[in-house]
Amino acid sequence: MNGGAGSTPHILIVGGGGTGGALAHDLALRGARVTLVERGEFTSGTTGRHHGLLHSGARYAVNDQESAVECIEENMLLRRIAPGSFEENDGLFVGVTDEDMTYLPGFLAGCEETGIPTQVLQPDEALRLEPLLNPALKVAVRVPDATMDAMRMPLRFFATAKANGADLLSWVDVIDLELAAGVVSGARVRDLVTGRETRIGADLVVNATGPWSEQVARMAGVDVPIRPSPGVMLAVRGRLCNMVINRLHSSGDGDIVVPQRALSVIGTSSWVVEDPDDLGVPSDHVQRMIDEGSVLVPAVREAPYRSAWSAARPLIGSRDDADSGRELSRTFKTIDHAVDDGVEGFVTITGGKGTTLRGMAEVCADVVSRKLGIETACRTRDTVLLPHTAAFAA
């Protein structure tokens, strides 16, 4: 049933990635009735497959400063509300060629303009911190990157939303949205375990399906300018560094090495696809991770292979805007389809990164609240999250 006039507004969130979980948490704190459906396990799409880097924003400080500011603000905030979820190990941007050195002045200026603290290190200072770095490095810049578990940190939002009354349903697929007279009033769903089909009515439906948002938006007869852009990541055995190691240049393939427990994760490549369910792991991309990663940390080339996988980023842009995905911003957007397309009761949130999931949810929840007359302000900036294990409580 819907919330109806005078009752608690009911919001149906489609998509159980980090953004959907953070939005459920935000709206539950505002007193809304929240139902979230996810066709697989929570965080099993893009969220749980990234390399686990809490971005400082420095990667975007030169060419995508809007994303850089979003990252550094959320980086500092997440450390406060999710204590214990991060290795606060910092990161190094390492220059190894003359071309990298020409990037340094603009990089430092961009970090200063976007509020990202930096510390320039000489080669001997960097090698004392990270002995397995390329010994031919010319400079390193220390920034407040960190490492997190890509699934457990977002699950803290699910856990807290659940404790505050949100109804979180995994293995439930949306078959179609209910659309009549230009208004979305709910969804037809199928339980993928039992096969049972049913209706979930709602005062408003939020499409939080990341790279699948274009597919869900079509059910309401509207278009979402999204470009699914996968990237390959490679895990090798051995913790080859303790800090996050980045290449000091414009974003490129294989230019990040992230320590994850007893592994090192090298990422990533970038291309664009039509179907986010059909990605593959191209072997030449895996080789590129080895080649480029070993420029930063030579031991990558000899480290034992553990696994390789791919995940699709939900980048904002039309199909004519990108060849590789690197041309597109990493910022995020909330679309009120009543304003953009004349379809009421339907909102899409897309774009962004794992680092900015809370901020994305706040902006989207503000839009939802204005539409439904919810007056309670956002409280997620100061609410400490429950541990991820609470997500599995009965």
The other form holds:
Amino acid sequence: MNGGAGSTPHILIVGGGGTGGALAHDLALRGARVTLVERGEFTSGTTGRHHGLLHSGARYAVNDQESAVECIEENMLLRRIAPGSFEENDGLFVGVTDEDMTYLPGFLAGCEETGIPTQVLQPDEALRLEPLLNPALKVAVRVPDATMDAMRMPLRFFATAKANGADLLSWVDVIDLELAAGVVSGARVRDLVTGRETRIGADLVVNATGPWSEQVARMAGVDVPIRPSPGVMLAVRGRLCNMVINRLHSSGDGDIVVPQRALSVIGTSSWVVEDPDDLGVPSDHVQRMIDEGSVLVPAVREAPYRSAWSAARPLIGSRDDADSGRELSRTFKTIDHAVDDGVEGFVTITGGKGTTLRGMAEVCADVVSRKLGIETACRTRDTVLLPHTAAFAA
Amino acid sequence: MTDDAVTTRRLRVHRFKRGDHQPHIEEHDVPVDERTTVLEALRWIQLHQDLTLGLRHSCFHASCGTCGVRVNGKERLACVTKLSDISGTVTVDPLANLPVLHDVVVDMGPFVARYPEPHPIVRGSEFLSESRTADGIDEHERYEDCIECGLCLSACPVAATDDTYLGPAALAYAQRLLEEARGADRDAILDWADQDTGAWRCHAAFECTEACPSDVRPAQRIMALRKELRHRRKDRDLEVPERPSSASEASA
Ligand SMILES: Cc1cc2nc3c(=O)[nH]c(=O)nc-3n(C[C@H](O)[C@H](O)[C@H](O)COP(=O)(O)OP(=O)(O)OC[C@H]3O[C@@H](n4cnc5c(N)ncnc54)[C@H](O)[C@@H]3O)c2cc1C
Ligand code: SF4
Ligand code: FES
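Can you now output the form predicted in complex with the partner chain? The one shown was the form predicted alone.
Complete assembly follows, chain above in first position.
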């Protein structure tokens, strides 16, 4: 074990997505010694691939209020600590059918209960703001959604962690965890830059590998209840809307259009897989993005194709649950494997959203701090982050 | 990879790990369909044949700028380059004019180090024929078009012989800052661009604009920057360079 009594505890974070990056930042601010390993480029897992929606939480206001509250709190907070990282253009929930209209009262009530501000717009007002909306819309509700750069916003956590002394290593693949007498004391890693295998010792290992967290947990002989649940996204050329356009209904396929630079991203679908690496992009899902997306913004159908891809959500649940993955909560979970499985020195943080990366990190860092006797409190709520470019600086 | 794979394509991939004497080429046959991209093919090799293949990727839709490579010698974003649009053998090399870290991965440190301060990524919308604004709204908040991919630097013939040149992306970025300064110090930005290794070093080959996947038109922006610098130099009774500066002159 590295660093015995009296010295600064050393924490090894496995996984360089938004969650791992935010955790490295949080623990570095608390004065811990942090090493993070990521097998590819930072944010090359699910994080960099998502729609880029900074959730207001409105999407979960009816069916998953715990997530809705997490989203709106983090949404407001991130705008303060990462200024310049968001297109603060708001979002619209657009009702198109009579069925959508029956969802409206519960939606407004849910937003009110969870503290998400709303403004109901008549069709002509909505069309003035967004001329390419389906002209047959019946109502639109404005909420504080925003567009984030799915890679650059999280990279600011990496950049700041690095400036505060964290050792962030990309191209380092964890191939096994070192487990003896019920204690995890480090990891065996393959350095992809040199092709060599080595070990990294630590007082505590955090598994922050998102949809891969079950694979990594198995290296310590424990299970985590994660279902990798991929979704397809489609990017078309042309910025067809300026605000984030959502369908006013309980989540379904192809019900969101996110503007990003000169592209529009339409998402998403949902199914469940075993291996979060080998996802595929089913053609019928791509077609569904076009069909459903054009219900919101008809120009989606004619817009030139740019790309279609998939990413896997780290959804919490068990494999025995319903097979679409939509029913599972979007909230997150920190698991202290000493408590759950009798394995010391190993913690898993998983689930959640790109939007809630900081909040997830805070909860997890509290658990880690308690275990290691770190007394400094969380300071990420009001630490303004460095620009993303600092993550690549020498 | 999509679900209806139909044929096999051969990829020749540049391989290099630190400590190797020399890079070498490895060949792989990859199942593909109409929509398979170079990135998906490289991922397939990684997952099914060689886990140690080093690749950069993040967004998969031409927005993060990490997946730049040279495909048959041309700078491309691997994630939006379809194999069905390339005939014959496909050779994948790392970008040029940046240090190779391993395999087709380059070190972006020297690329971002060229950028002048400050580093915002959201500004008012640029002119874009594709972008529409509602009546009464002139511009929106939106991300910059430049995705910091480095394709322009890789394609630049000046950068190939002179690693002190600030290069197209950084100069184009400076010109954007001037276009919409928002409190940034215009004079400091112009001083920065007026260096011998800055706007004057460009030979107007326009290879950068050709390579740019995001319609930034860096060469045109460098020309606009020079125009502004020329005026400023005239106003200050300074000499206005008539031809591009060169690295050899600078060191002479
Ligand atoms: C289709 C889709 C759309 C979404 N849209 C949004 C959205 O619009 N807004 C939003 O807020 N959220 C969205 N999400 C959710 C969000 O993307 C995820 O919750 C978040 O990115 C998870 O981050 P993470 O860091 O936990 O996981 P990841 O980003 O997946 O990071 C885990 C990392 O661990 C690495 N890793 C795995 N195994 C190893 C190993 N053995 N050794 C070393 N490293 C390893 C991986 O390479 C990966 O980079 C979406 C998700 C999906 C699937
Ligand atoms: S100017 Fe174009 S080619 Fe150069 S880094 Fe920016 S997006 Fe890439
Ligand atoms: S993976 Fe983001 S630009 Fe290609």
